[in-house]
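Quick heads-up: it's one chain on its own, the form predicted on its own, in structure tokens.
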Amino acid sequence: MSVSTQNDVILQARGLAKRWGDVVALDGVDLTVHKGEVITVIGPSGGGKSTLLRCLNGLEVPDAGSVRVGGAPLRVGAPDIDALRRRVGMVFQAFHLFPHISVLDNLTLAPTVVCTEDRATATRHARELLDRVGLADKASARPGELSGGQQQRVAIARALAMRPDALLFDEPTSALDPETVGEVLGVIREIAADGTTMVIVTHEISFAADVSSRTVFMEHGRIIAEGATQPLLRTPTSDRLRAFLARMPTM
């Protein structure tokens, strides 16, 4: 594996903060990801995973710190706001498809729309993406015809329609029936494969010892521990850890 760089940054955050009322989300949270690294952010319910995430795209503002995309400042309001955000790929929790349009129309909107693509190479990407995923013969579907993980993967497949610098999944399989978690993750795995750039919030504790190369677990809006994925998780040196782990299915 070759050593990472500055010049290999794609996202850089800073002392993040963030509060909700008297709820701290972040206190001060450091992160920094590297081209074609697979992050795996793990830790209990109201650590502050999602609200990083949120943070990471622009989508939600801090109240302190910095966000970094390639090396430029993200500023909700600056002039290339919107720029920076199209490099930065989200998949939600529940999905977030447009129910009234095909699934090759859901693909296809923001690209032709918000980065002027022209229409019949945007379709023919989108078409390329719907195979990859496994739902080819699905896109004159709507999202209401499909299963939760049919969704699901037809969500990673819009996000990457965008060609971003980066993937963000914030626990991508939460809203999913046991027999749907398998095809998500399995997806998953081909994009990480392929070289990615991914920051995955999750609690499949094992499939994150499987697809990430570094994981960050966090707790009451901080980072407590910190490192390649499978020594981290396997001989965790963090009592707090530990204990979350102990908690966890068997990897």
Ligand SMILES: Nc1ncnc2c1ncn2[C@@H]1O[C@H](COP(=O)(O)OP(=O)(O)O)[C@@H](O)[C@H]1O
The other form holds:
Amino acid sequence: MSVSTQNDVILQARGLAKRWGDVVALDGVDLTVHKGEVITVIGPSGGGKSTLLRCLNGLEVPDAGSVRVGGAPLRVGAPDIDALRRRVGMVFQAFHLFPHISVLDNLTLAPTVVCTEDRATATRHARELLDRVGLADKASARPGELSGGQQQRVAIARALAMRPDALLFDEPTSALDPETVGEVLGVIREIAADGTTMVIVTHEISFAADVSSRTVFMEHGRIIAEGATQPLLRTPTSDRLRAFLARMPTM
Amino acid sequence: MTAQRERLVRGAVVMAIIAALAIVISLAPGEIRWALAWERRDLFLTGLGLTVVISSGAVGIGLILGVIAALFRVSRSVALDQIGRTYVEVVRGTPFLVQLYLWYWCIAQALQLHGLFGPREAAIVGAIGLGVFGGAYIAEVVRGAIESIDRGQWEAARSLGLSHAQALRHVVLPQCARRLLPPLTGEAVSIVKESSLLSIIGVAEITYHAKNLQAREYETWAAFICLAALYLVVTLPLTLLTRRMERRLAGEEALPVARL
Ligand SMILES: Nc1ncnc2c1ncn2[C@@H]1O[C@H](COP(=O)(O)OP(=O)(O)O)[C@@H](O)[C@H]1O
Ligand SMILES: [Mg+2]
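Having gone through the form predicted on its own, I am curious about the other one (the form predicted in complex with the named molecule); can you provide its structure?
Once more the chain from above appears, this time first in line as the rest of the complex follows.
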């Protein structure tokens, strides 16, 4: 990690803990995300990756620990929670597009409803974004008419429509047919190249290797290893990370 | 089976049932004096009109109360949730007849003391009572629809920075609206049928006139067969409409019953 000042920190999690009954989902997780960084989070299923991501934008309330968005504490139920969430976009495994409105309206809904943009500006921006994810011709389609890969690209564009400071991806290609995984990863790569700050939970190790600058390996709710992506994945020093990578098909 | 053949079979069965009923009725002891009902046709039709007007008013009141109560129940305030829950449980846990007596004794009697209670007031009190009753059931229907919307829709909306209320208004409720139409029509049918109880507080709706005919002329059969038929005139179109909407919705989601 390069030398960075406190004011380029976009997301900061400190001592996050979360349990469901006896199941420990997070057990003291610290994570700092700097502006422009692309971080991938890898690890076995049930390791707490989704819970971490969901805590970062307040979809889950941690039992202990804190999350700061650009220095401001994120507290569910506080009056500024919506304003803070706006700054952190989320892309879900299952897309969760709004099925009752067109693709274009999926993109303009949030900016116009929360009044960050007037309709004309929002529409112009939405068309730009659809063009960027290669779906300019689908503006008036309903989400249900699109393939999984296309839906996920719309979901990415929808998150970008709020001009967030950071984007969180929770296994964005895990629900896709193998043939459409590539198009979604391609879009994420392009956005990363534009300098968007991102945290990506993924099982695509080779994708992680070339898209991210830093990688975090989680297991049993803890960060077991983290560091610059290339050395971490090429010459893992943690036995458990090595064991995990050995089980993955694409390394 | 072709659709045409199916319609034919269904039509024949309905005809057969009507014919069977006619035979059973014709075997009833004593003569049925249909003429007595026919003489009162104007009263019956006026009563039917009042039934429709009161039921419509009650559906309107019920929709407003029901949606408000449902919104209370899904709100993030525990106090509002409890208000909604208490309303629903009290109304659904007591017979409409009992509620109606309470409305009558609370409001009608108080007004009557001041000489202000006439047929008009009785109808208004009845419509309000019926609306409050229907609202509790509508609240549960609306709440069920809201809760049937995938959690992911809420999460997607909230993650974009929408508040709870904005997510409800722009994402969740529009998706409920379509699913709500069939069950809400069903509730409207219930309200029409329950309105028959308003006759006991002196509202001159259609059941009131049927009861009058029976009491004055001892003509039970003609009175109540006509009454049943007239209720069907109102409820059947609604039921058929519901069925059609359900089929339209289901057509997009599931296949009809396979008669293999
Ligand atoms: N809503 C929930 N209720 C109960 N247990 C949960 C819930 N969400 C997550 N968990 C549990 O917490 C642990 C971590 O889950 P998760 O963060 O989804 O892991 P990952 O995304 O790494 O697969 C798992 O054991 C999971 O079963
Ligand atoms: Mg997960």
